[in-house]
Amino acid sequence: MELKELANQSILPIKPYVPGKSVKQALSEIALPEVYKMASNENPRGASPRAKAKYMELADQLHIYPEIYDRELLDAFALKLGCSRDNITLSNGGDGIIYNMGMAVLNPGDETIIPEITFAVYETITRIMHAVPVFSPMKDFAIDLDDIYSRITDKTKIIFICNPNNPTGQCLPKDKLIAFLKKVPEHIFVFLDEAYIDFTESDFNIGSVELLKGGMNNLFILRTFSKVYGLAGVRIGFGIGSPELISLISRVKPPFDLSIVAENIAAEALADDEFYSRTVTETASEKEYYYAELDKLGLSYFRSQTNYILINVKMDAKKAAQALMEQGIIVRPAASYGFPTCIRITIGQHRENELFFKALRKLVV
């Protein structure tokens, strides 16, 4: 009997999550001293000082368990966000409370609603979970919300919003997407996923958490700190819903899933406003250098509600993305997205930008 034949039989269609190449992948493959990872939309300026500084004082307590109900971390989070702890819940990255939700809410046979272009591990928990997901195509590469809406069956039970969108960048305007969410009906979970909201312009924010503590209770909403925060390596995520939805979750979300580490120094990365407020400042500005140089070479590209940048190269991505890689820089092709001659690119540090557009140049100029 093979293998397949005694697995989840839903699981079969998933094509596995590819990352983007590591700093050791890289230096295995090319005959360099030094690359610059800009594949992965990391934080290039490392961790907050508060956070490395906690990080150094947990030697001796590797051995113990972590707290499997932090009321110290969710209430810092909670005040954080002008909410209750009990509208909280920690996992092991954004990757964890996407899993979480799923299992929580999805029976066998539901639908979900996804857009065509996004993050894919939303298919993933879909099919686990032996629910159906239904794609909604994109408008201009754009996610269409009208579209959405017509899709919505008896059999509904989750819309996934990347809001900014993955890999795109791009934001739904605020209006559009407020007047969504409130006609969208109460027994229907709206997942929107905000790992990019700290990079967003107040413009397209539309205060998610408000509208959560005003009444919508079917909102369910996605924070994380690989991004902004620069603790990727560390794995920490939280959601934010209703206090029942939340308490559903906890009947399912493994013990043990934040580790010690994430635990002791996640609320020191929360607190420190310095760093949070340099890592945006920075992003904001380098995306408008970006922008010009961009314009220059001719390239069209996505603006941006992130840290990162969907740019057309005008030829094939992954050989686009190898070249770049012989030269020192790593980013990642989107062909896997549905954009076969671009690639995304992190906003890093000013000299790491330079360095790029330098490689850029040699491929398309």
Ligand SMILES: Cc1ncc(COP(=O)(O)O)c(C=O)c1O
The other form holds:
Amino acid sequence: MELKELANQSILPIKPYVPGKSVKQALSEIALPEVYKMASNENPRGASPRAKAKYMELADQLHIYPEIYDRELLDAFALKLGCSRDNITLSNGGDGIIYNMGMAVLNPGDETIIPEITFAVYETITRIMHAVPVFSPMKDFAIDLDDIYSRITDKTKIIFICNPNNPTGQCLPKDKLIAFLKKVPEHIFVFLDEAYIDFTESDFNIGSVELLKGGMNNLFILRTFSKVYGLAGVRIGFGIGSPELISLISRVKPPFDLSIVAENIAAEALADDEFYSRTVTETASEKEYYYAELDKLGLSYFRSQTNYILINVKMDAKKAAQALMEQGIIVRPAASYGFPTCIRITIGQHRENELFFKALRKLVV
Ligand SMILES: Cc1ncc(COP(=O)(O)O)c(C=O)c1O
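What would the structure be for the form predicted in complex with this ligand, given that what you showed me was the form predicted on its own?
To see the whole picture, the full complex is given below, headed by that same chain.
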């Protein structure tokens, strides 16, 4: 008997998640003193100094289980977001939020609608739950809301929308997305992944929390501390939804999925406005540097509402990523997303960005 026969049969089509290469891996393959990881959209500045200081205080609490329902922390979130603590659920990263939501609402045979090119984990949880992913083709590489709407059936349970989308970094037009959300029947959840919303220009930010507060109870919003807050290694994500949905999620959520470290430093990170603003401002200005340099090189790219850019390097993406790594820059080849000649790169700090362009010029000029 093959072990596969014993598996949850629904997970067999899932391709294991391929993360960006780590610095450790890269250093084991090449002999360079310094390597910059620009593959996973982390914050190159590190974490907020306030969060770091809090982290140093936690050494003598590591043997204690975290609190499951930390009112003070939830209140800090609620105050920042302008909602109630009953609207918020926390987990170990946005990934945990996606899993918990799926576990809470998907029954076998339910359908989820997922844009063809987007973040992979929506499909994973759909399959784990024996639900059926229905893929919506892109239109000029963008999420096609009309197509998604046309795929709604009486089995549809969740529509996943990543805005800005990964890997293109593009946002949907604000008025179109709001009109779509208003149109979706209220018994279908819209899972709005806003992992990168902090980097998004106001013209593209739909004010999702306000829509939820205005009575759009089928809306569920994902946010994360992995990007702008610089805490990808700690694993903290949060979901914002109606109290009824949050209560359903609390039934399936692993009791201690937020570590004592995550729970204690999240509030500090959330309160560090200086670090947050600096990250947003510097990322925006470095993005302009990218656009200018890419224009000079005659390479096309997607204008991004995030902290990364998808660039068409006009050569095999995997070969380009390998050649860049050999020069100390780790990027993500976007072939698995359906872009065989594109790489996705995290906007670094100026020095890293300069080094990237120095390396890129050697490849493409
Ligand atoms: C679009 C999107 N959603 C969610 C996540 C999950 O992030 P995390 O689990 O680190 O919070 C990521 C991570 O890169 C992402 O790109």
